[in-house]
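Below, in C-alpha cells: the form predicted on its own, a single chain.
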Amino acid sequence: MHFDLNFPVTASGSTSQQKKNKNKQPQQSSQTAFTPAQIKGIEARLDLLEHLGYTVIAFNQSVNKKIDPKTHVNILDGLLQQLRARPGTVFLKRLTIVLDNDSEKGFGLTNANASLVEPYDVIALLPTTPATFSLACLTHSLPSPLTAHIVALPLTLPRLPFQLKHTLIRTALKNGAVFEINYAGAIGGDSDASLSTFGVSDTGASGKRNWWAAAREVVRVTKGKGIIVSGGVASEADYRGPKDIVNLLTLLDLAQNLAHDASVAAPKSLILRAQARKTYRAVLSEPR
C-alpha cells in the first residue's frame, strides 16, 4: 500500500467566482466546477499513479488565509462524483490552508465552521510566518474535531520564513502531527499552481536548489521522525514511483528505514489518526 496525500486540483473559475460572490453565500455547484478537459487530465494522472502502485490518493484543495463561510466552496465532493470508479484505490479529501500575516488573527478552524471542515478527511496547514508556524505546531495539532494533521512546509522559497525550533517540532510530533515534504520541488517540476499564486512556491532551478537545502534542514531538525513525503505534482511527467521516492529521501541523509517509513508507515498512521478526528479527543474505541 502506497500513499500520495497531495494530489492538487483546482477548479476553473472557482477563484473568480468567489471574488464575485464575496458578500454572498456560494451558489456555485461543485459538480460543474470542473470542465471535461480538466476531468480528462485528472483521470490521466490517476491512471499513471495507479500504474506506479499508489493505492491511497488524497485530492488537495488549497485556500488562502482562512476558511471564509461566505465564499468557501467544497469542490472535491463534486469532483469525486465525476470520476470513474477505481476498485482497489482509496480516494481522500484534503483541505490545505495557506497561512500568512492576515491569518495570525485566526484562520477559520473554529467550531462555527465545523460543518465546512467536516467533509474533509485530512486537514493541513501551510504556515508562511513565524506566528502561524507556532500556532500550527502548538495549538492546532492538539486532538480535536478541528485537528490539523499535516504541517506543510514551503520548501521552494529562497529561505524558510521561520525557524524550525526544536521546541515547536517536538510539541507537534508529540501531539501526532507530521511535517510534509513534497517531492515536486526536488525535481524542479510543475507543482501545485495554486500555491504559486499564493506566493509560497518557486519553480525552476532556483526552486530546486531551495528545496534541497530546506529539506535537509527539516530532516536534521526532526531526525527523520514525523515526516511524510507526498507528490504535490501537477504534471504527469514529474510523477515518480514509491521506490524512487525512497531513494530520493536517502539523498537527504535519511536512513533507509526512515525513508521507507516516510512514504509508507507514517502516511498510514496519519490516516488512521485522521479517521479519529471526529471522536472525543481522537479515541477510536473504549480504552481497556
Contents of the next structure:
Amino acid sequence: MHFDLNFPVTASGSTSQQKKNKNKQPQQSSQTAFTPAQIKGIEARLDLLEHLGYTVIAFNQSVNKKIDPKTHVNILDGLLQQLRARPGTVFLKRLTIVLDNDSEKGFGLTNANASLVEPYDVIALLPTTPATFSLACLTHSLPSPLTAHIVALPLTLPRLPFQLKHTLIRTALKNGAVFEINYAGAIGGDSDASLSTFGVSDTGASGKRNWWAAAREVVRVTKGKGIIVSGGVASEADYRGPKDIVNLLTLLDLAQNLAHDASVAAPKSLILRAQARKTYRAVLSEPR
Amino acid sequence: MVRFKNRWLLVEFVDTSTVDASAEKGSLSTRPLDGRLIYNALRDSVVTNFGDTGWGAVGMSLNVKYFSPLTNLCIIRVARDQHRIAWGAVTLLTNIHDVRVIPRVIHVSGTIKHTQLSAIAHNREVIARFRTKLKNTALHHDSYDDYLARSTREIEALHD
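Same protein, different form: I have the form predicted on its own, so give me the form predicted together with its partner chain.
Every chain and every other molecule in the complex is listed next, the one we just looked at coming first.
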C-alpha cells in the first residue's frame, strides 16, 4: 500500500478571473471541465504511478491565501468523473491553502465555509510566515469539521521562513496533524506550477540544497514521527518509486523503520483521521 | 572473518517519453544506453549530490555488471556499507546523456543468486507486457523468446 498524497492539479484557464465584468460570472461552472488533452496527460501520469507501485493517490488543488466562497471552484469533482475507474487504486481529493501574510486575519476555514470544504477528503495548509505557522499548528489541528490534517512546508525556499519550534510541532503532533515533505524538491526540475505562481518555491541547484537542509530540519524536530512524504511533482520524469523515496529519507538521518513508516503507516492513519473530520469532533462510532 | 560484503541493486530505467508526450529530448529507443554511459551518469550523480567524499566512499566498489537495452534493466554492484549513498545517487539521476529517465530500484540483495532470479523474473514480466501490447498469445513464438533465452544465459553467467 503506497501513497502519493500530492498529485497537483490545476484548473484549465484558471488564474485571472475578471471580477469587474459581471457578464463573465456564468462562465465559472464551465471552467471545471478538463480538455481531453489534459485528461490524457493525467491518465498517462496515473499509469506511471501505477507502474511504480502507488495505490492511493490524492489529487491536490491549491488555493492562494484563502478560500473565498464567491470564487472558489471545486475542480476535482469534475476531474474525478472524467477519469476512468481503476481497480486497485483509490483516488482522494485534497485542498491545499497557501497561507501568507494576508491570511493572518483569517482565511476562510470557518464554520460558514464548511460546505465549501466538505467535499474534500484531506485539507492541508502551507504556511509561509511564523504567525501562520503557529496558527496552522495550534488552532487548526484540533478535531472539528474544519481541521487541517497536513501541514505542508515550503522546503525549497532560500531560508525556511520560520523557525520550527519544538513546542508547536509537539502540539500539532499530539493533535494528530502530520508534516509533509514533498520529494519533488530533492530531484529538482520544474516545481509545481501553482506553487511557483504563489511564490513559494525555488528551483534549480539552490532549490535542491534548501530542500536537503529544510527536510533534515523537519526530521530532526519531529524526531521522525508524524511525517508523511508525498510527490508534489510537476513533470512526470520526477516521479520515483516508493522504495527509492524511503531510501532518500534514510539519507536525511531518519532511521530505516521510521522512514518506512513515513511512507506507508503515517499516510494510512492520516487518511483514517481525515475521515473522522466528517464526524462530530473525531468520534467515529457510538460507544457501546 | 572479515568478508567484503556487497549489495546488488536491480534497477529499471522507466522510459518517460511514452508518458510525457511533450518531451523534446529523445526517447530511449533513439539513443541506446549501455553500461558505460550508465556508469558515467552514476558517477556524475554521486559527485554532484554527495561530493568527492561520496565518490570516494562508493567509487572503488561501484560496478555496472549488466545492462539490457530491450528491457532497460541494469544490475549494479556496490559495497554494503555505502550502498545507501549509491542507491540515493541512482534515485536522484534525472537523465543519462540528455535522455530523461526514471530510475526504479526493483530489488536489493546481498548475493548474486537472488539478483539473478529477480532479474530473470522481471525480464519475463516485461516481455509478457510487450506481448499483451502486441496481443500475442503466450504460445506464439516470436523474437522475444530468443531474447529471453539469451538474456537468461547472460544473467546466469554473471559472477562476483
